[in-house]
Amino acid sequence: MTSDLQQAARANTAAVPAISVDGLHKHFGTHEVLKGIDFQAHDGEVVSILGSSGSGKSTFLRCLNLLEMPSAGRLRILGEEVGMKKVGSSLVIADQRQVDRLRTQVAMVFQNFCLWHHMTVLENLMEAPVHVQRRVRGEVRDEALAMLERVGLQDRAGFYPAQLSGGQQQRAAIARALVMRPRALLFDEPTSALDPELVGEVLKVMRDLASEGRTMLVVTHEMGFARDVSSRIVFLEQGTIAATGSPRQLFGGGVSERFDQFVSRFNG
């Protein structure tokens, strides 16, 4: 019996959504820009989030994360609800500890890099499991360094941001990430600030984090990415999800003539 009550509650456990959003609305002024969205992440899923030029990509993603506060909806982080609460017409945070301690469960990779430039990279992966998780400052060298061997800077631990290329900057903002041990990733368009000799290299990091079984919610304009390696694509169109479903499904035609037109784009 005991047994069977184990095995039901590790059950529930991968059940409940890594990251869930209930009519998610988002607006700057007067202008909407998410527009009641519903979402669901589970552990091990790779989402790539696609949509034109002011779809609202990245506003979702970092209302994900709280860097955007959303104006109406719930949000739940491994099953538990962010707390937020009504002041005026806009919502705030109810709990600063509650969204820091979160925020360590999901961990984003910026468009540029954002890498401290007066840290070498090894103290930029070390700073906030050191200062923030409260980490034992050896056990966080050693697992950064692991990490930047894992994406192939070993050899560049005591430079510093500015002594790197686009390439080696993002994937030390990955590693950076891992090292906080996040239960999901999100990756805002984590190629389009690279030279295009410089993006195999990263995208190189990227599949194999996935091939893992990490979950991973990437806003990208790379289509082979989020045709080859995702499982499941969102398709934002002003404000809303227009299309959802597996690469094969949407890439295959016929499931969303807008999906159909954007995709037409970068296939020339």
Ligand SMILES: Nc1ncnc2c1ncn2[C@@H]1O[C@H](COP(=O)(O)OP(=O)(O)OP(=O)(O)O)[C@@H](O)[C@H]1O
The other form holds:
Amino acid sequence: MTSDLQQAARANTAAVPAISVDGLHKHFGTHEVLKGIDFQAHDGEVVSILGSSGSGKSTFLRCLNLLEMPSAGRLRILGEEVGMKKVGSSLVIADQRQVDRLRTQVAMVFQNFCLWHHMTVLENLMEAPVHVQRRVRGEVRDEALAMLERVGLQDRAGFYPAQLSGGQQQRAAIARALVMRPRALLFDEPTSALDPELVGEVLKVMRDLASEGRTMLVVTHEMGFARDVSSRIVFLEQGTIAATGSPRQLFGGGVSERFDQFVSRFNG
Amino acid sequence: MMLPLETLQLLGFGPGGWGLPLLSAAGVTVFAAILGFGLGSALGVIGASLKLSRHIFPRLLGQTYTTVVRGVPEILIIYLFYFGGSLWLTGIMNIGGFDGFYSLPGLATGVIAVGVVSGAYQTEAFRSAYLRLDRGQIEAGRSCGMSRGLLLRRIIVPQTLHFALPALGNIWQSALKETSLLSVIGLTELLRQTGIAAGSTHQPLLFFSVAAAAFFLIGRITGRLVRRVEDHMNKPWRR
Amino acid sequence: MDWLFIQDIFRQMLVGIPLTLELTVVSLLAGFVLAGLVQALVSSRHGIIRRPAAAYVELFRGTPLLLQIFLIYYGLGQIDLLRQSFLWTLLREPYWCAVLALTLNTSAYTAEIIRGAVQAVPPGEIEAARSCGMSGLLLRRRIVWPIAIRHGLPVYSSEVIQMVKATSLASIITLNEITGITYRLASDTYRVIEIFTVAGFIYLSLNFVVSLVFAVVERFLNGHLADRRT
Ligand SMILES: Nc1ncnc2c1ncn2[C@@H]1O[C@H](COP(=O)(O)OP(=O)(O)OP(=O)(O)O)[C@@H](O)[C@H]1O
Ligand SMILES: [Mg+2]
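Same protein, different condition: the form predicted on its own was shown, now please give the form predicted together with the named molecule.
What follows is the whole complex; the chain from before opens it.
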């Protein structure tokens, strides 16, 4: 399966980006959070999205999964333009079916894991593939179990989320995202809600995913991960991309004064 | 006081025994309570949706329903449906050419009245349970491409039910006890039947005590059933 | 809408308000005292004391109030001992039967409310008081009760509202409080909408006043929380 993905990735890199946005704006009332973002993520890329609190990182990621509706701009997922129509002064989803379908292609991993508490871990993993993607239950089950093994939770399939540690819950949430066979994974501060000693196990899973060529967009405050794992850094400031480039370029210093200040706050 | 043997005969199923009428009256009590509670659940879901609406008008409607019904005596609501129902039915019958006075069957009136009262309390139970849902888990569902209906069916309803169940258990107990008020509009449920027995045997102490025991036991048994369902639904939330 | 008629029935129902209030207040006061006693018994260490008290609470909470009223109104007369005692002069009267039933009923619910409120006092705060050398009545008077009252008050306010509504059952044993008058008017005139609107309005107003009073008292007691917000 891995090699399939990598092949697909290679075949598509030149052609269609997994995610592409043009002129993305988002405001809440009069508060403008995103002020025109142009961005593309190609297959196999690992993009770390950095920025200080309130710079709009979460909002950006949530727009890509359409948990927030952009106020203006175009969004293409796997080359398919997401239909939006204007009602009054705001945009709304034109075709809910299309959005529901595309959402499974850009799977989200949340800061607070957000596993469904009334379902076992295995049921959590099988929910969307079976009920949204309408795949065959037996196959999904096998895949889900395999995915649990990958994140090291094979012996926790029948447990309920409340019975797991934070790190285990987040790994299960990552597995839940993977079983949908998404083209890209969106992570919103996946380790921020974890006790320090549990951060490592989640980061390890993410490193493994990166090394197998998954497309990942990661909002994080883990500078180590951003520097060592990602192929590209996007630095958001006050709703715009203030700097972007490879980790080597940006962390080398001198590209963006603001970015250097931002990093020095972490090291200092 | 009386001899135990006579007591047994009075409560027994033989000739002169009130066992059978009392048993069937207990059946009426449970039946009316179940139907009333069921109607209340439907009204509760509607009421909660009204109160949770984004728009002011439905919210106001829901708020009025719960405030009024929870603020006036249950017996008044029962009388309202009793008098109102017969007025309405008589009106219809007279238009249809049937003269005279008609009244709705006590069971129908009673179930509606108990349902309306129960519905007001269930509205609150469902509403506060819904408000306890974790927004993150709902978002996770949306982010997986779940449609509104699927989200409702797979995530929202099961979790809301789980949170509402303890309150619903209490409301069920209230509904059960409220059915006793239907005796005043002529429904032969447990209290009315024991009243009749008490009157004709001149043994009110005995018969009302029996009714008390019956109500208590029905409440206990159904309470235990609810607790079992609760335990089952609580399983995921236990550590 | 016939305003004259509405004014007329309103005036007739107003006559019932004093009785409704009287039944409520008398049985709430007596019920509260009894509840304190029952709760003291329920929290006893000795099973012989605790179990009957707990059963009392369970029984009165687990059976319908109307049944309790009937048991007292029709049933007590069967006990010869009672009939010969001075109590009979009272318990012959539907008024006192209603008061007795309402009192016993609310005492059971209130005992439960008191239990919950006392249980809600954080053990840490009691320990802190003990570490300051408080114990016995001083501990209760200064720490436990003040905290418990703040917890119990909102629950008790709905019990009071339940009691205002519960007095309506006294009408079934012939007392002419608001509901009794309402029933008579309704069966005399069959002008359902007007009559029940007025009756409902009266009860809603009474209960509105009750919640207002409790809101004010809660505001007063929770002054320490209000300060923090500013
Ligand atoms: N639903 C909302 N309604 C109103 N304002 C919002 C909403 N969501 C976010 N905002 C505002 O948008 C701005 C950006 O928020 P966002 O959550 O995207 O920041 P962030 O970069 O993710 O910050 P953090 O690092 O703290 O998570 C903030 O000022 C926030 O208050
Ligand atoms: Mg954020």
